[in-house]
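As structure tokens, one chain now follows by itself in the form predicted on its own.
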Amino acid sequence: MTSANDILNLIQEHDVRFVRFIWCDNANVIRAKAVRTTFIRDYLDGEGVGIAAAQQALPVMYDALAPGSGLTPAGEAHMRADWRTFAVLPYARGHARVLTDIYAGEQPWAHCPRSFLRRMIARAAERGLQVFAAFENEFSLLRPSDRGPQPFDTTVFCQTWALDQATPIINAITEALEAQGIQVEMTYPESGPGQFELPVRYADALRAADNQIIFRETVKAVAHQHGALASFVPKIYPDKAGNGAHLHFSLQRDGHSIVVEPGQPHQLTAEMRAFMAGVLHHLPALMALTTPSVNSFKRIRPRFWSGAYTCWGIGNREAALRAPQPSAGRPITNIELKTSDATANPYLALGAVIAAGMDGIARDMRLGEPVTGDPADLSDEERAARGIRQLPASLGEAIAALEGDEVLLDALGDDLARSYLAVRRAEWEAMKHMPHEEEVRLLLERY
């Protein structure tokens, strides 16, 4: 546990002038109030930094309340710092950051996404399970121009010329992430214009969601310092590859992986299979939390390697759930959910995946056989016989699925479910007929 003296020493050592208290709202907009360090002692303990309760009812379009949220301009909640997450920002001289849990009085606030993930972690722990995860982000680098932002490059997948052009930015992003405790595994140019992928190491579930906030903040800030705009918008170009944030997850018990059977590196355990079955069963509703923007559904289409059907496969990039292709001596270590992107609040997305997976375990759901080819090539009859459904094609359909999913609604709780659905309904109604170019202009700097 980080002590008050540790924080004060770091502030003095690094000449920190402001500490940003960070929260992420239901629209997945990362927000902050920055406290002058002259007064930081007042916030080391106690009720924390106040925000209007209505902040959790703001859609992505503007700072105005979504109708039906149950929240009004009256009332206040307080951000309590999790000082274990304190970090001096390598990209903002004189500033530091701390992630927060939001409280109402002495209790975690019912609308707090981070507290929701904590509850789902505790639910898994009741069965002796620990969830580990990592978000695998794709993002687009853009150059400003008189014609609006233009792609940093127009190369094809993994072409080295893209790396050559972006080397200073990628190096600076990597250094800034590693200065904040996030280890970058590799980087490579993706298929889309100016598109890059930068996978990071896995962590326990709470830290993984925190890392996603830190990752997004760092990538955008460092790119800006280099005269570029980095954006995680899922579908910037209608006819080009989109940006996902694939969610990799695994299960442990007593510090040991239970993804595969002992001594059988390619055989998933019964618990892992049931967890995966729960995720697939609830996936139509989960998408309102893991791919929750109107723009998200322009990426998720059959034959686009984005996971448009409720199926799983081994090494199959058209399956919504993918077990990485095992090799000699290398077991399956995690499962990848492809229907996930960076417009998702990571606490809500990962918490809901845990809730779905734990429901699969509790009900001993059956996973079925892996799909070995493209599910779009199967006939309607073949898909029906195997229980494979096409996933929602719009945010409106995903919202309707979530509204009918009692397991996920119960996990969220009445208050959080109400405010979250209100925000997403407001976004759906405002943006469902918005021209693509206007939608992208709105979202480029939000995500």
Ligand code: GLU
Contents of the next structure:
Amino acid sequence: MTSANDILNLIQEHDVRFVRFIWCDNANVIRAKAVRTTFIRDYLDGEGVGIAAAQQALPVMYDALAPGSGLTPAGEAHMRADWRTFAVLPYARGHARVLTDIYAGEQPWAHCPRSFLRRMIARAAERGLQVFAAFENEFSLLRPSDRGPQPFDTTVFCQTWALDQATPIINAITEALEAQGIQVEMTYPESGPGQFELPVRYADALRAADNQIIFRETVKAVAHQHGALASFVPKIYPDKAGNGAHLHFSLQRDGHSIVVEPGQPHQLTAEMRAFMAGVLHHLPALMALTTPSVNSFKRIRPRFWSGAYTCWGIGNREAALRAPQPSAGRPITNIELKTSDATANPYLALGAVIAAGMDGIARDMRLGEPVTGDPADLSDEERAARGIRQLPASLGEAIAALEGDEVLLDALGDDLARSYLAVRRAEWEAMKHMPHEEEVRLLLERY
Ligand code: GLU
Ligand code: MG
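Alt. form predicted in complex with ligand GLU, vs. the form predicted on its own above:
Below is the whole assembly, all chains and molecules, this chain first.
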């Protein structure tokens, strides 16, 4: 759906009053300015909808500039609609939305996350590679109460009673996603209180990141229509399972998967192994982009199936990188990064994963042996001997790792690296000593 006429027809047909121009910022807050459709012709092409450049300097806590971002209250950038992403919103009558690239004049803006992902996709394409991906989200449903939001259920993993209580919400989310072109593959209650998982079909990298924005928007809005609050905050309940957004990825060349190759170590192609080695090599720094909030690090703990060490495994849910267990007739189709959650801006997270993986390929990095058991059960000496490092335990440590990672900084570019790190640092300083309840209260409706 791309031509101006198509858009105008859809607007008329569905009685659309507003078109939301959506962007996702360095704090991973999804924002929109909505254009009244009587004036939409002015925005079909041309410079688009203006936003303050300072928008890319806002931390999650409030609308005030993080120091050191390189951005000031002066200056403007413009959201240009990618009309292929236009959709009438199934959960907001009279509203449609379109995802945008942010421009400075005629050029993509250096601080634009979606343009960063486009650059990394192009970098992979220079080697003839196409990246495919899917974010596999877990989220928590809560009910409002006088005592604040309470978990929707207190069930355990896959307990059907949780599905029975949430059937109308899960069905409505599924219908709304499918109406927006996202294919739902499965759903089940996850381990935590009120926790659900709803994996969706993979897509090319740009579409996969777009899908993550659409998914988060849809889940929150539809749950709200049913009187519930859906939240993607990684760790709401300190001693219960956290919410991951595992990042699944695969590589293609000329339209064919190049993940597996019989006869190769672990049946994985040399390129796939090097890509994985690159991701593991950069993972401590990558975490500042894939698990970027103060809260994220409460989830990444040994023995919570969230990937706390730089290792990979086959069918191993404690490994940061998991190759799904191959079975007869079903080879490995993709690799899963567990060290990822939905407080990550999907364009930055996926773009950085591609940058790390492509560095692994460019430098022909070696993937070590897979870990078979729980890496937490190995002694310190065994882990050291196998090159397995414990991942950063706090956002502060991940920021320091990113500050020292020339490859990722170079991929982001000076401007985006600067504004992004300024936002991370501001969040770390504001929240590092914040009591857990206060932190969750602050984040619960942001993500
Ligand atoms: N909830 C776990 C996490 O924090 C993942 C559980 C699983 O699906 O393997 O990532
Ligand atoms: Mg899960």
